[in-house]
Structure formats: C-alpha cells, structure tokens
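Take a look at this single chain in structure tokens; it is the form predicted alone.
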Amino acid sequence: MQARRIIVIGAGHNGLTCAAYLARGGYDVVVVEASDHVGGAADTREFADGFRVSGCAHYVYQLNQQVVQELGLQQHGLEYSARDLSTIALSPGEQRVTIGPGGLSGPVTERDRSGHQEFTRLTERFAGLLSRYLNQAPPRLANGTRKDRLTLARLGWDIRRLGRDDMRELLRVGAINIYDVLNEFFDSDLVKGAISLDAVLGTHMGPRSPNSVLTYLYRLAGNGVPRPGALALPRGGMGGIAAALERAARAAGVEIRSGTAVGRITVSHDRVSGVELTDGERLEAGLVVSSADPRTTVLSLLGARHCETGFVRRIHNLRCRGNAAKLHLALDGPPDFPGVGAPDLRHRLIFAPDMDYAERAFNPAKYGEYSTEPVMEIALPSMSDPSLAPEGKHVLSAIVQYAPYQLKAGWDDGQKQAFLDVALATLATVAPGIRDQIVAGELLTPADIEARYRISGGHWHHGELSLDQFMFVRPVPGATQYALPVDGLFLCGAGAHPGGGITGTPGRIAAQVIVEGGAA
C-alpha cells in the first residue's frame, strides 16, 4: 500500500539512520539519492591518485551511541582507526600545550590545571543535561500536549537539580560568550585559544560572540566515547560511518536508489503525495521525509506556495552561510610540525593560538571578505588509517576558518588561490617543510560545499546553531517537531532538533516521531 511507503530525500548519515529505523517500524522505505554514493557530507572520497578524505568534518565525537547500538553499526563494519585523541595546541613558534584525558600538559601554570579540572566538571555537567533534551523530540512552547507540558517542567526541575550554585552558574555563562567564561579558569592563551576554536568551530562566530558558550556545550553533549567530547578517527574516513548505516538499513529492508534527484516534492489535495524525480519519474508514498537543509526542502523542492507567507518567511531567513572552507593536501611523507613528535601526529592539531587571533580571524567575515590569518583545525588520518593515502605517503585534511560563503569579491578561481595561498602560508608557520611536500591539494569554499553536497550555502550543520535557531525553534517555529506545515512531509536533516554533527540524532527522533504518531 502507498500509505506505507515513506520516501527519505538523501542518503547523508541522517537520511539512512531515519530510513533504517522507519524500516524496523513496519514502513516500506524508499531512499532517493542524487549523488552515485551514499553519505553526503559525511563521505570519504579520493581527491587525488590514491589520497582519499573525509569530505567536510573529519573528527567524530558526538555520533549518537543508542544509534550505534540498535542499529548494530559494529556489526555492519563501523570500525575506528583512533579514539580518545588529545587535541595539541599549536603556536608559530615551538611551544605546544596538549589538552588530553589526563588534562593539560606543556608549560601552563598550576591555574591552567585546577581551572581546567573545574572548567570541565562544570562544562561536562551542564553538557549532561542539555544532552537529555537533545535526544527527545523538543516541546512546543505553546499549544503544546501534556507530554510538551511535562517535558517542560522535568526541564526547570534538572536545571533545579543542579544545586543552587551549579545553577546559577549555567543561568550566569548559558548566553555569553566563551571568551569572558575562558579567561576566569585560565592564564595560557594556547589553552584558551584551542578551547575557543572548538565553541565557534563551523560557525558565523568569533570567541566574543554571544552564543558561543552554547556551541561548546553542544559539542558535548554528544556521545563522545569514552566521555563527552572524546574524538576519533573512523576507518575509511566518514565514508565509514556512511557505509556501515547503509548496511544496517538495507538489512531493515530499506531500499536505496543512488545516482536518482528529485526535482519536486508533489502534493494532492493539500498533502504530499511523494516526489518526481529530475527524470520524470514519479514516486508515490503516504509521507516524505527529507534529510536535506531545511530551505532546499521548502523553497526549492516543495515551493513556497505550499506554505503560507510568513513560515516562508522565517525559511528564507534561516541564517545558514557557511563560514569554514576545507583544504586536502596529499604529502610524499610525514609532515614535521616542529614540537611535535612523530607519534603525535595521529593526535588533533589546532592552531589559533590566542583568543584575539581567532577574533581578528572572524573580523574579516562580518563585512564579507575572508581571513588573512586564518584559524585552523588540522587532522592526519593516514597516520592511523594508512589505507587512506599511498604507502609511506599522507593526506592532511583541515578546517579552515574563517572564508565566508557570500564573499564581497566572489568566489572565483582566483580568490579561490588566494585563500588557499593565504591557508598554505598559516600552515607552514607550524609546519615549515610542508609546501615541498604537496604533491596535489584541494580547497572546498563554502560555495563549493554547496554545489558538491547540495546544502544551502555551504553550512554543513544546515543552519546556525544560536538561541533563536536552536531547540524549541529549530530549524524556526512551525517545523520544530520535524513535520512541515503540509501534511505527510518532515525534515531528518541537520537543520532539523538537535542540528549538525556526525550524530543521527535528528535521524533517529525524526522517525520516533513518525512512528509513534502513526503519521502515514
């Protein structure tokens, strides 16, 4: 029956961790993918002969461990090439500071350590219990159900919970900005300028912006394992991940049709009433479930005059310019950052080496023109995962901020080289030798992210995450509990509670939620 079938639009990580638990509901699941793999952003791909990277993110910690786990991901092949990194703390010079499991090491002050150890018990606790309300759907604020109502007030009673000093200090930092709270726990300004990084890592952000507490909180709240935040290195890249949800849903009987675009989303009688492919195809189902960016589904796919004036309105003012660009060297060897030994390079690399260099980094992109001295989070896989590059050869792979999707000059081939040369004159400031070492390398701007993955402007968490676009208003109001204002079609996506991340979260709630209300 057409009334049992769902349609998911893309086969990012979101798309077939929804699809995969649509199946093990009882639905006859289709998924319809433009690209010839599965993934979206979350793929591996080979940049040059034999050098293969994860396309946009490259670090995994906040990949949802229930989604792991009743998926059975391990049993599909979900393999890590690393875990539990320690991020290492770069400046122009050779003074490193590594913040790992045990804490800090390096030349900080007795300050930088009893602060550390309680900038992170309070983080992780205020994390704890945000991680609870980012694994359930989000209530309505008004009109909502009695569950809306009780979920609510569990809300104000965790937060009660905390004590009352606890409490006053998340109420105190919840919605300033991580530079302010930084400077109370710490004196080393690589401490503080990693951590920062990390609040504003993909984002219209600098350390002074407000919000930025909450993005270091929802980094997080992710289930990092073994503790919150914990990084790893998936083997094979993110295709990995991507690969081994492929499996678990095709063995939930999900059927995947790659290299298949959908042109529209149609609609009968005021409901979805499934898609028409690029080719002419029709499809038919009872519901549409679309993991791509909120403003692709509504304004492009479905198309305004579906919707009424003033949801089209907050869509079309969804705040989703990216703002990093990612860059891809293959190296004939190693790579030597001076400071660091061999060993550790299979640890995270950051460079912004204080906080005031990652806010003069920002500058640049309020007023549309990229950073001259950018910021940097830098990875080596293959020094963990040698099948990802040629034997005794390397891929870097780097996020680099800040190179603002709606460039005042344009994003032509020429800005495009220079941002790069701009990127490649930062990194040699903590790698010297590393221009003689390319052998190929590529420069993904955000318009670039937004043409390869189809992601409106090129924002791979599908919208920022802030206070006006985060949890009961997310992606804005009237889609906040997944399901768009025209019967029968929902979002899966990043854009959708709780956002972006290699996480399945949104996924996995999404079809909670059609499961659960019997849509179809």
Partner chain sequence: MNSYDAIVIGAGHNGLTNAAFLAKAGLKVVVLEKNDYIGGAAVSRELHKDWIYSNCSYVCSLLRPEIFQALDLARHGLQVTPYGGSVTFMRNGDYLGSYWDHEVAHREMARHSRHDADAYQRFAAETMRQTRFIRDFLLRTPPDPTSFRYRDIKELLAIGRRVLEMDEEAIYDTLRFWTMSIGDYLDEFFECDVIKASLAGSGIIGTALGPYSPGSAYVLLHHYMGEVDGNIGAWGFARGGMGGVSNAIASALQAFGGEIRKEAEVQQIIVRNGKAAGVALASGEEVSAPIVVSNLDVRRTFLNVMDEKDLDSRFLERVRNFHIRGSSGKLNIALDGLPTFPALPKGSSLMHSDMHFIDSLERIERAYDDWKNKTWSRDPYVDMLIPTLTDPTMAPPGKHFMSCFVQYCPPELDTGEWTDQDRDAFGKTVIDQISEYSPDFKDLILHVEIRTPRELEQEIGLTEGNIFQGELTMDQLMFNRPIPGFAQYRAPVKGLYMCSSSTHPGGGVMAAPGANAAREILADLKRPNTVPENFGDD
Second form
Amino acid sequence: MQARRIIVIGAGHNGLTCAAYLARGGYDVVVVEASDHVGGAADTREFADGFRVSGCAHYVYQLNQQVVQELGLQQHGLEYSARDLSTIALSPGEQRVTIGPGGLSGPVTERDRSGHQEFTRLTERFAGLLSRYLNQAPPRLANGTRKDRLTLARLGWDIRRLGRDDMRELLRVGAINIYDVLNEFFDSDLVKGAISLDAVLGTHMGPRSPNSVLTYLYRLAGNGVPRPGALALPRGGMGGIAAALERAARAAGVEIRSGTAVGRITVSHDRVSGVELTDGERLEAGLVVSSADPRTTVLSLLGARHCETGFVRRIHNLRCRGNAAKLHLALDGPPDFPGVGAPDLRHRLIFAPDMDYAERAFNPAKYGEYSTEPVMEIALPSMSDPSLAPEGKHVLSAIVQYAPYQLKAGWDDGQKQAFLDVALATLATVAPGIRDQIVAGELLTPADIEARYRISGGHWHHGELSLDQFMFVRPVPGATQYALPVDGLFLCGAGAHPGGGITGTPGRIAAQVIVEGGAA
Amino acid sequence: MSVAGKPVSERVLRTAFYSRTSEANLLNKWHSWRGYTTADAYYDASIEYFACRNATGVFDLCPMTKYRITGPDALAYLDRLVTRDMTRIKPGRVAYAVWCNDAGKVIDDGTIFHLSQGEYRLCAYGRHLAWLLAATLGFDVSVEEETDEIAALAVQGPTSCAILKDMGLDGIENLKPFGLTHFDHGQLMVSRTGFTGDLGYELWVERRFAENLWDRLFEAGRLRGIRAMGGDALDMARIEAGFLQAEVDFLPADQVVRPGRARSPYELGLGWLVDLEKANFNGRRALAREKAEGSSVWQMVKLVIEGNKPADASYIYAGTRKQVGFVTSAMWSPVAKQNIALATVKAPYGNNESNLHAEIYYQRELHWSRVMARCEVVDKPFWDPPRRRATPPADY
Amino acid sequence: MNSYDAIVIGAGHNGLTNAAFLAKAGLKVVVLEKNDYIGGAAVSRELHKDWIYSNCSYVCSLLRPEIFQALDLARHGLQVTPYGGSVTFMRNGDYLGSYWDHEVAHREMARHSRHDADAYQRFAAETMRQTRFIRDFLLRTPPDPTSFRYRDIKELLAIGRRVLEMDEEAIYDTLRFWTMSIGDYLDEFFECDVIKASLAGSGIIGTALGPYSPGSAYVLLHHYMGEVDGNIGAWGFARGGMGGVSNAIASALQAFGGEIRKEAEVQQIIVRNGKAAGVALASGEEVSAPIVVSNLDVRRTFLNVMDEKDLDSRFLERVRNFHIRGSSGKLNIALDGLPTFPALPKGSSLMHSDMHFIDSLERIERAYDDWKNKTWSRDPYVDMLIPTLTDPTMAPPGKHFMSCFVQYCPPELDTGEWTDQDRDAFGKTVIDQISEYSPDFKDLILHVEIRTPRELEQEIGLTEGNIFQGELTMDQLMFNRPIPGFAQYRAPVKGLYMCSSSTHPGGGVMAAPGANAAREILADLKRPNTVPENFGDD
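Given the form predicted alone, state the structure of the form predicted together with the partner chain.
Every chain and every other molecule in the complex is listed next, the one we just looked at coming first.
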C-alpha cells in the first residue's frame, strides 16, 4: 500500500486542478483518464477538417482566479483570445440590445437602464457574498466541527452585514424565479430574455422555475474575466485551459495516464486500496479522488455494496437530466447576423427574445420532448481566434436548449436530425443566410455528451443546480464535504460543491480538504 | 386484482386457513392483522397458551410479510442488508436477523430462510418492499413479495415433533434448530423456528395446499393435545421467550417521526446479531462508531418484577425518583411464575446496580392503586427449556 | 356614535377572528363589511333555491383548534365533521382510492404498486416530520431576521433550536423539502403515476405553481398541517357550510360586545399626522378609531383604500410586486340526484371523498402550462366533492350539491379579459371532464354557478381570485410574508395593522393571521393577551 499515493480519476479540468494541488501538497499523484486527451468537458475538438471548437463549454466566466494564480496557469500558457465580451440579445426581427460593461445599449427604456444598474449592483453583491462560500467546503449543519460552526456563524454574519434592505432582498429573491425578479427591474423583453437565459443555461429549468435566481447568482459568483459575469474565450478553445492545467499539474509532479479507463475503485476493509483499470491492471493508492460525476463514481466505479442503501438511494435520486445540446458549424465565411455589425460578432449572441419564449422552449423538456422553438447561446470563436478555422472561414458554437437527455422518442438519428433542423431553422431567424454557408456541422445531444464525456445524463453540472442539491446538501447529504462513505475516497468534480462550469473550484477545495485532513 | 366485483381494498382479507380458524373460533374474538381476519383467541387464551407450553399450539401466521429473494447476488445482497454474516448461513438453514438504516437504527427484524443456493425467503412483521428494492441497486437480485401466496402455520410445543412425525414427516426429529427441510415433493417446507421460545416448527405451503395441511395436522395431532392458538397466547409465549415485537417494543426506523425514537441493535439487546468484521452492510459505520464510543442511548432489558401486578406501560425508575425508561411489554408468566416485562431504559441504567423500580398502576373494582415494585434485570429468557434445542427432541 | 377603539375592515374569517380577540380584551370594535353578508370566502349562501352551500372555500382543516377553543366556537354553533379520503379516476377505467384507514389505503395502493404502498410509510413519516415542524409556528409571529431586538433574536433562536432538535439527516431533508418541487419529491418515493398524481394535488391547490415547480412541496405541507380533532392532515366539513365558521366567529365577536356593520364599504383609510385615524366609507360617513386593521389583501389595503402619499415609494413598490396570482376557479353545481361513477365499487365510501380526474403528474404539469399560456387548463385538476352526502341538510332530500375546485384558471386570458362566453366554456371543460367518469352526471345538473378569478375578485374581493391572498412561495412565506420587514402584522403607518391571509401563516381558513395580528395589537396597546398559544405537541 502506497500511502502517499493518490489516484485521481478523470483528467477533466477539476481532476487536473485537484491533482495539481495535491501534488503540491506533497502527494504522489496519478491521474487516470479514459480518453486519449485531457480536459474532459473542457476540450477543443476538430469536428471538421481544420475547424475546431470547444467541445462542451465554450465561454470562460467562472474560472477561479485563485486557481489561475496559485497554479500559475498564465505561466503555463493560459491565454485569452478575447476578454470582457458583451452579450448581444437578438430578436427575430433586427432589434438588438447589447448588455455590456457600460450597461445597456439599444432600444431600451429609462427604467431598463436604471433597472439594470440596480439589478447588477444587487446581484453582484449577493454573488459576492455567495462566492466566499462557494470557495470553501460547505459546513455541516449539525454534528459539525468547530470550523463548521464558525463558518455557519460567519455566513449568518455576512448576510446580516448586507444591511437591512439588501438582506431582506436576498432572503426574498434567493429561492424564487428569475422571471418575477426581472419583471420587477426591466421593461425590455429582449433584455429579460437574455438575462433569464443566463439563469437557466445548462439546467432543467425555465425562467419561471423557482431556483433560477440562484443559478443566476451562481453564474455571477464565479470570477468573470475580468469582472463578474464578463465572458472570455481561451486561445485555442477550452482545450487551452486544459493544456495549461495539464502543464501546471505535470510541473507539480503529477503523472497523467490517458487512454486508460478506470473499471472500478478497489476497496479493502472499507478503505479504498486503489483502482482497477478496464484492462485489468491494478493501481494501488492510499486515496482515490474522483472527478467523475457522483452517480458514476458511486454506482459504477465504487459499487453500491460498499455504501449504505439510504446513501445509494440518494445518489440514485440525484437529478442530473441534461438539457443542453451543442451545435457546431463550420462556415465558409463570416456569418451575417442582421443588426449586428461585423466587429460585434466576436461578442456573445443570445437568442431568447422574451422570457415567455424561453419558458415555452422549456415546457416540452418536462415531458421528454425537445423544444421546437429553442433558445440559443451562440459563439463565433474564430472571430477572435482565427486559428480555430481555415483562413477566411469560421466556426459557430452554440448551446441549444432544450434537448432533454431522456427524450421519450429516444435520441436516434432521425430525432437528432429533426432537432438539428429545428436548431438551424431557429438560427436562420437571426442569421437568414447561414444555411448556405455551412460546410460541415455536428449536433451533440446530452446523450452524446454523456457518451463522449462520461457524464451521467450529459448534465454539465453533474447534477442539477437547485437549492435542494446545493451547498449544504450537494451532491447529497452524507457526501457534502467531498469524502464519500468509504474511507479514502473523495469527489472533486462538478457534482461536488459548489457545482459545474469551468471553475476549477471543486477540484481546489477537494484538494484542500484532503491535504488539511492529512488523509492517508 | 379486482376479484368478485370488488377490489381487494374494499373486501375483508381472509388468511388461507380462514375456513378452519373461523370454525374453531368459539369466542368470535378477532383482530385485523394487516387487514387479515386473525384470531385473538379461539376458546381461552390461557388454555391456548398452555397448549404450546404443554402439548402443541397452532398459530396461523399467514399475514407475516414474506419476500422471495433470488438471483446471482442474493447472498451478497442479503449480507449487505442485514447485520449478520449471511455467508455462514448455508442452504437449509434459517437466520434470525435485523436490518438497519444508514444510521444503524433497526428497521425490522425477521427470519431469513436459505431455501437453496441463491434462493431465500425473508419473513418479517412489517412491510418493507420499498426499502428492500432500494437495497437492490447495484445487485443482480430480484425481490418479490409473496405474502398472500404463501400460507404458514406455527406448530409449537413439546409434542410438536411427535405430531409432525405422525403426520408422516419422516426424519423431522433430526431437523436442528434453525434448520429447514422439504416434504411432499417440495410442496411443504418445514423450518424449526418459532416465536414461542419452545420446541416448535413452522410449516410453509402454497396457499392452495393450506386447508389440506391444516386438516392433516389436526388429524395427526388429535391424540397429542393439538389446539389452535390465537394472537393473545402467542404474545404471552414470546414475552416469556424474551422476543421483541416490532411496533410494540421498537418502531421501524424509517417510520419514526420524532428524533431519538429509533433504536440500534445494541440498544435493543441484539448486539449479538451485529458482525462488524464482515463485509460492509447497512448501518455498519454507525454501529461501529456506537460500539467504539459506547454511545448507545438506550438499553432493552428483561425485568423480573416483585409482586404479581403486571407492569403494563409502567415507568421505570432508577431508585424510586429518577425516571429512566418505560415498559413496552409485560405480563404474569404462568410457566415461570414470575412477574415479567421487557423495558427500555436509558443507558447505563440497565443493570441491577441501578436499583430499578417499576411504577405499576392496577385496578380493583374500578379503584386504582399504585405500587413501586423492585425490578431485577435478568440476562436469560424467562423461559428457555432444554427441549427447545434438543435434537432429536424427546418423543412425548 | 362613530368612534371605536378599533376598526376591522372586512368580515372574512380573519377579520372576524381579529375583532373577536380584540373585543375579548375589552376593546370597542367594529367590523366593516362591504357585502350584505359576512364571511368573505368562508361563506354559505343560497344561490339556488333550497341549496345552501359553501360557495368559496369548501372544506375545513386548517382552522386552528386553539382558536376554536378560545372563542368557544362550538357554543356559537360551529360543528366540523371529518370526511375521509379521496379518489383519482384513471383514463384506463380504473381508479385509485385513498382511504383514511391506513391499512385499507395500503391495500388499495398495493393494487397499483406494492412498492409504492410500502414506500408510503416512509413518505407519511417524512411529511409528518415537516408538518410537526411547521405547526409550531402557525400561532406565532415570525421574527425579523434583520433585527437585533430581543424578541426577534429569541424567536430566531427558537426556530434554530427546533431545527437542531432534528437528526442531521432530517435537517438536510427539511432543507430539501422546503426547496423542492412536489413532483421531484414524489419521484424520490414512488414509481406509480396515479399514486404520485393523487398525492401531488395538495402541492398545487391554489397556487400558480406546477407539480414540477420547486417550492410546491411546501404547498403540500400547507394542506397537511391542519387537523380535525387531533388527526393531523384530516379535513372536514363545517356543518351548514363554511359560513358556519364565519357565523360562529361573528357570534363570538358579538358575545364579546363587538359590532358588525354590513354594506359598509371602506373607501379610504384615514391617516392623520402619520397615524391611522379611522376610515371613510363609500357612503361618505367617517368612522374613527386609533387602530385600523385591514383584512383586505396587501395590494388592496395599500393600493386601493389608502392614499399613496401616506406610504413611502419603496414600500409601495414592494406591495405592487407582491404576487397574488389567480390560478383557480370553481363550479358549484346543484344536482337532481346522486351521479354514479361506474368505476367505483358499489356503495363505496369513496363517494364521500374528494374526487380527482387526472392521473399523472405530466397531465397536471400540462394543465399548469395552459395557465402559463393564459388559458384555463384544457385537462384541469379538479377537486370535486359532494358535501351533501355528509351533511344532507344542505339540499332538499335526495338532491345533492357538488363542489368543484378547479386548478388552473388564469386571472386574464390570452384573448384579454374574461367574457361570459369564456366563463361558460371554462365550465363546460370541467363538466366534460367529470362526465367522462360519470355518464349520468350531466343530466342531473339543475344549476351551475361558475366562478372564474373574475367573479371571485368581484364578489368577495379576492384579488385575482387567489384563495391564499398571496402566493405561498419562499419570497412570501414566514418573515417574508407579506413583505420583508413587515411580517409582524404592523403596516408602515402607526395604528394600522394587517390581518388577512396575505400575512403569516397564509390562507386556508386557519384564522391564525387574524389571531396573530390581534396578539400584536394588544401588545402594542399593552393590554393583556387574549390570543391562545399553540397546544404544542411533543
């Protein structure tokens, strides 16, 4: 038994982050990755000859700046091809509103402008408070350590420190839906549609679903580039982040074995003893840290028999129904989005013309059907980073919602083609000529994302981000502080606190918990 | 399942032996056990009780919940489910076991019959299909309820073995306690188990064979004092044997509402059923902690109480002032000639150094009196005759 | 003589309760009611000859027994009779009955799913744990979490203690329960559609949430936390209809010397020098009192009968943003005889119970989607009852009254305001749905009264027809109800109080808001408290 040896399962960005911190904490770390490249869902893929896109997530807006600094990601090659991108809300006509650092521009009312200021002030304040607690292990609510109790007390104190008005506002809006809140601040349907989409991207929620304020705050609580909520594109696509993390990890002494999948986590006397690879090879270790989602980790890799029935039932009930499909298009020239000037195409484009539209897009997902009029977040990364496409040509990367993982009809080729047609038709309402420019394309449904990235349900948070699966109860009671019931086994992926997105935060906190706990 | 026009929910449920039990029930004393019409007593509870202590009493236990557990992982599944080491229970053996929730609190107790390799029957007082199915996650095993399909009789008492022999069950005398065997080409299963703490057997058949079984049994037992026995008599016998009754002496952990009302096996005096050395099982981590820290909050104790006033629902005191617990089952034991009780007391008061007293209220011609009666904590069952274990049993 | 110690606006059950406790403390109180009848939504009326019935709220469970006892309502004529169970009819011709006896209920559930029948035991225990938790807070004033006052901190600590009394797992389950959707919650216990559908109803009744909207699990609790004679979660009929509740409280009020004036519509709350001074009636008459208590919902109180200049703009904005969403409608039907439901066993006790005609969560969720799209549900969730089977005095012998509560029904249609044609079409949707399961039902109809949110608002002043006078969502519960910072029954104007269901603990004929408000008023007046405490339940 090699006590100081840790195996990290999965070289996703959280796995790499965790591995790097653990190695710096003095452990002997091996990362085992099933696919032949690192990055997991933070990858860049060439989906057509010479055309490359970020395979899953495509914008950076939550990357933990402590991770960037402490691991020296910039020294290890992290670069952005664009920073501080604005959001342009598209309507089926040519009406456009830009939501940027300077506020709103476009056809909006005075109430929209002042509402935006107040809304931004308030949500950034709440997100700021939240971010402190998203950046540390969540305390246990009872039977906790002194540290847990102190954290809780400080949380209470921090909420009080918001002052009476803001505190009341936080307690009021914290658990409700973004739909009602945006109606209190804004007139413009386009603005409300675009902001509400931020609240529901990647979730099984519509703007009217209570909890969607929380998801909005979560998004905002990450470290934007360069300010909260601001978007950036990594050079070379999301794989650029993975590459920097890989270098940082290797520099710290991490060994990365890719192309070898873990078949199971081995247990001896209720303690992990290592992993067994699918080819039968056994790797011994004192600790195993899994960046796979909780369901995969517990049910597939560990095996239910090593845990208690109630715990297994909780893991089984963890909701992780992915709803976001990914559309990648290779274009033979710059696309034309009427109303958006050519230089502005580098910004993020949102198609969610109003909140009711977004809510209607969500409705079918509840019944296992895809939206016939979907909402989209569109990126044209080659506008900022020409290396992603052959000269003069472009790539389009879009998140298209809603495409439920458990499609009643099943995601066969016919259904995929039909949904692709829907997505392209929707795209054509804001970029009429785009179909003629497509030279290649692909659509990844949540089922594809599950298969490709080994994420249960293809859910990018590895588990729905809603209050009943958040913070004190994430992913499930009994595993909220990264340790699983079997000694020596930890979670470090998006399923753990605080959640998904390209953050590195779960990986970082998990490593801290392990190092501070002096485990092994 | 809609039979004869009315769905099962709006019909009275009858056990497979109802045609026989209804004929036998001179007192017309019944209660609803899980909806089934079952006898409290047939002619006189104390005579029925003495039948099982002196000759043979027959109890209809059809309403006991029964599950059939099969599949390649059946053993692994059960071993993870219960606190006992099930790998030691070979085919043809029966295990009394408890199963716990994650927190190490008892959900229920019951008997597990290892019918053949990979095939088990679990028999319990409560209904647990939801939990048993949740526990199948990750195991290649199937769990099916067969309560209504399987009829069962408990045949308990000193002459029970002889009666079964007379019934033609050759070699039954060689069946050891907690053994099981089959007769009639497998149609009849007999296990040497029971809830009376005496020599006794339980007979298991498919529902369609039930009435025939009853008739054969009573015919065979005619000369050996066989009698039908109701719930009242069985309850007396089980208290003497020191057996716990779910929903009386403890509550299923997944159904308690108030904090602290569930019990661990240690707190129920069933620590001997917990094997912390075997592979992981539900509640193991919590139980290991409880054992290591000595953090049991309660103790289940068997009490012999001075005097002859039954201590039903009595408070238990350490000394005569400090209230430390309460009685869950109590009776005057006709066979032991003792005033006995099962009680739950706060740890660590469950010992004779605590000088326990029971606060007993009793009524004589409408007037209530109160006594504080000294209690002695005993380890052994109140009634535990050697014949219970003798193989072969003496031929009465 | 036009001067009182206190004026209560609106003779709904909360207004009457409030006035009764004030009068009991010796205050000279008048209740002003715009209609020519009292009771608000807890009312019995004869709208078809010889049929007397509860035409708004129709069953009784939440009415706090402490209030029942303290106001001696039994002596004032109130009798609540429990009724049992429910039935959900299925499209395949079968049904799911829910019986009050848990053994029979288990058997019936097991007919549909043995797993679910057993799972229900744990479900019942877990929801009971939540119920016990919330019941403690019904007759208490919510603390202000932003305040450092002694009583607020004490009350907050009391809540904290109640939480920490639970096991750690139970705390997490509580946190999850309060934030989950009833659909997700039920999915964690059950596998069978009709069982989930039958349990989900309590999570959506009266609210603009679908079964898969987070927060709807709490709404379930709101319907579970009542009792009849200690049977927690039981529902009953008030003999003579829900008007029996209001009439009994009114009688208690009058016995304490209080006064009720009907057809006295308040037009304006008069504020002088920043203090409530009385009210001006529509007739032009002025009634003066240093204490004015409004039983109107908060929107009506502050936007309709007050002068905006008496309130600050931030508060008014909050009032405007207070969500009172109409989501329900009602049909009251007089029947020539008892309709038959061929799916039920002959003579089944289920005829006495609540009946529902929607057998899956998906159908309920789709009904909610219709509401979001501003149409009434084409396939609605109907909570139907025939109270005359339990209380035969409410209709001529052999005749029956049927009460249909309908979810969802929007306050405004995609085509604009409700018209009479829309209303009739809505009624037809409901009648058609019931007819699918009762072929002779249509022929027995003598009279139908259809209530959309429009009628409910016009007649009894329920804004948008919302039965809770404000949504039961997290932004409007406990210390957020009705408005953060104003959850202790005091309006921003001195001497002005709120006692409607807009305040904690919300609607459902509990009478707790009225009682809680009275306790606060008496405290401000430094009068002895007449409002009872929780019976408590260890």
